[in-house]
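Presented below, as structure tokens, is a lone chain in the form predicted on its own.
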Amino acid sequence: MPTPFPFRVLIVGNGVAGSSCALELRRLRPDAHITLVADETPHHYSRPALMYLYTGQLRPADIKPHADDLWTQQRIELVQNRAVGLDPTARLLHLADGPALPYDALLLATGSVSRRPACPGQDLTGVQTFYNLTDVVQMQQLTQGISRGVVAGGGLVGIELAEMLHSRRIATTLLIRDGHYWAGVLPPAEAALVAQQLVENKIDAHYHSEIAEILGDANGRVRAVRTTAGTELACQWVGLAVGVQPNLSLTAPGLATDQGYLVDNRLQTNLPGVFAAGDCAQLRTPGAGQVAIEQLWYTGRAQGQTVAHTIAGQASDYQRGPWFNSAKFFHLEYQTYGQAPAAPDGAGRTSAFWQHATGRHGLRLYFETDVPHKLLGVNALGLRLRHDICDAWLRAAAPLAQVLAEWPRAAFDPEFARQHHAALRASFAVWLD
């Protein structure tokens, strides 16, 4: 990397990847001139917490991980503008307004954009996606005083939108394309626990169903949706939650892309001095157990910190470690670790599932079929687990006997919560014979 003084670094996007890179780079290179280019908000905020703004459980200030004057304190320049083009030969970033910005190193941290289903009627008032802070404001306005909403999408955002509507006593229908909730991620037993939450909270779930058409009234406002099953559902608001895709709106001559910006293991694109991290980055050669595009908060942070080291001249490969994710389906908490596929893939791997009689707690352990049954992954529902313990088990390929013997160490339940250690050990004991 060229290192003139001052060393000029541009970061496009102040989400978790961009802000993590900026802060880590400031620590590593006190002399660098770091500029954040962002057209959304002047501060970094937590996207996973957006639903709680709508439900009233959090205030706008509560979703900010840092003080508003962080960039000033860290001598990081904020340019609130939209990046519209990149000249890799002259090393210039072009903006929607104002002069182009020169750079020695450039990080693309442009995040994701919402997908939209292929159906007519999406331009009607009352139809929207949900990804950023602007979407929260729009949803607050569009759902004011309505009685019915329809959410299309059987994933994390879909159930969040259903819970948000439920918090305001808006009757909600959830359209799920597959035969059970989040079929590409959850096995049927886990999905059944989520389905129970939908029933208890009076969410009308339609399986094997998608939006075929969104219907409007004479004023251009949504009045109903017609599903692929031929059902017409009256509503005044429609939430489209069919996933996200990398935001590739910033392009450059010769910049290699596929679904995302293609990067090597050090998160460098094919253009000199240009990197990508977070939701928009696609690994050319993912490591074992990795996927090419990792759109999670903690992977965005890790990628931002990794690329900061490379930009600062301390090049290192991105190493995610064991997979981890967590969510909350109404009152049911969910954690997953390691290799936890929705369906068995054979190849010397299997799983076993324990479920409490109430249907409010479930645990699936994935492990090798050969003795000593090394742990491969975990799905936990209604059971809080300690991340450091599960992560250590997976990194060490701990045998099932060790995992069950040490299980009380992994429990992170609040005081006076019921424990299930004995039942868990009894359920999985057949694999210890």
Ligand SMILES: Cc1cc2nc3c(=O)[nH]c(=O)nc-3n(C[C@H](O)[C@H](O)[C@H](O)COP(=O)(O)OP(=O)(O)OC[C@H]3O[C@@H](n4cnc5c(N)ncnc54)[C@H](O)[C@@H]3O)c2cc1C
Second form
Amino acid sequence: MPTPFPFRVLIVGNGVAGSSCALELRRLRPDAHITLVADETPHHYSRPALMYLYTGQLRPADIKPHADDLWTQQRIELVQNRAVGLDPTARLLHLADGPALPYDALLLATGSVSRRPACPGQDLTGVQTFYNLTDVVQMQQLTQGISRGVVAGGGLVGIELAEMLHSRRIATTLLIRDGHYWAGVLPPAEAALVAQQLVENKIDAHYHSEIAEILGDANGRVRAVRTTAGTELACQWVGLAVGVQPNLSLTAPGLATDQGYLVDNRLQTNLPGVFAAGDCAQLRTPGAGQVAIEQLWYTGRAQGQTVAHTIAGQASDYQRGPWFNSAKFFHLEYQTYGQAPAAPDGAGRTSAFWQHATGRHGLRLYFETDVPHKLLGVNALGLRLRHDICDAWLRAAAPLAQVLAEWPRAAFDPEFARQHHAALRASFAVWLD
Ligand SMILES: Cc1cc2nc3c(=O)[nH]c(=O)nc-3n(C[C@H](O)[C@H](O)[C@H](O)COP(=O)(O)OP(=O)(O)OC[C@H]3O[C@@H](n4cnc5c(N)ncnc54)[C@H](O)[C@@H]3O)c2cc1C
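Could the form predicted in complex with the named molecule be given as well, to go with the form predicted on its own?
Now the full complex is given, and it begins with the chain already shown.
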């Protein structure tokens, strides 16, 4: 890295990874010249909160984590423009409009783009993906006054779109490719609790079903979907939520990519002074239990901050600690910690599940089969657990007996936890020595 400061740091993208890097770097180095190049909004906003704009629970101002003059306050220059190319030899970033920007260090924080299924009819009016503010506005316009929508995708964004349509009383069909919801992530028992939410909220879920073709009317507007199961579903709007992939649209000669921009443990690409963080980055050698591409809010923030430390001359490896994610499926809260695979993933590991009779609460603990059954992961549905306690259990590889004994401490609702503590312990009794 060039020294001494000040030097010119360019950050492409003001999502959580880019913004966190800019703010952390400013904190560490008051003398750095920091420029954010952003092609979306001038301010940073919470992408996970987008759905609540549509449902009317939040206003645009509510999803901005910072004051509008944050960049000015922090002496971070904002260039609202699209970066279109990188010259690593001259260390220049080319923009869609205006002169190229020189850099000493550059962060690619370009996020993801929505995947599209391979089916005809995607250009029809009324068909869209869902990733940014523009998509919220488009969905508001396209679903105005309609009666039926179809959502393709049995993952997090798919169920969000179903909930959004439901909030406007639009009859909704959810097409799920696998035999149960989010089959790559959730074991069948957890997915069954989500399925109950779908039934209670009158979402017509079709399993083993994908879009084969989207059919249009004479005006080029969607009128129906034909599924791979051969069913034709009349609708006036189609949401495509079949996942995202790293946004690699910004390219450079010699820049190594695979599915994402390839980075080492310090999130450095193969080009000198060029880093990548957030959804667009792919770790070359992910550690045990790590995935190469992490598409989460909190990991994007942690990666951005890690790059800031390296640029500031305090290089450190990216270490996110135990995995954590949370979501809400209609009224069912979901949290997952550590290694919590959908199916058993190797010898010496197992899991057990406790479920409340109402089908509204469930807890799965993953642990080693050998005594003392060290904790490996947790899935909690309809139960809010304290992050600090679950994280500490996983870091310490706490024995199952300790986790079960301490369970009420981890629950946000101690009354519920105390009431069901005996039943929970009984579900795991066979593993308690
Ligand atoms: C609907 C939805 C719900 C989600 N819910 C959750 C959740 O509940 N929990 C969770 O952990 N995660 C959730 N995520 C994922 C999470 O939002 C992402 O992991 C996170 O926002 C990625 O941050 P990022 O900074 O890497 O990228 P982004 O937030 O995508 O930011 C990248 C920015 O860079 C800009 N950009 C790209 N290319 C250029 C260029 N060439 N020039 C200038 N600017 C450019 C983009 O326009 C964008 O503004 C959700 C995502 C979506 C879409």
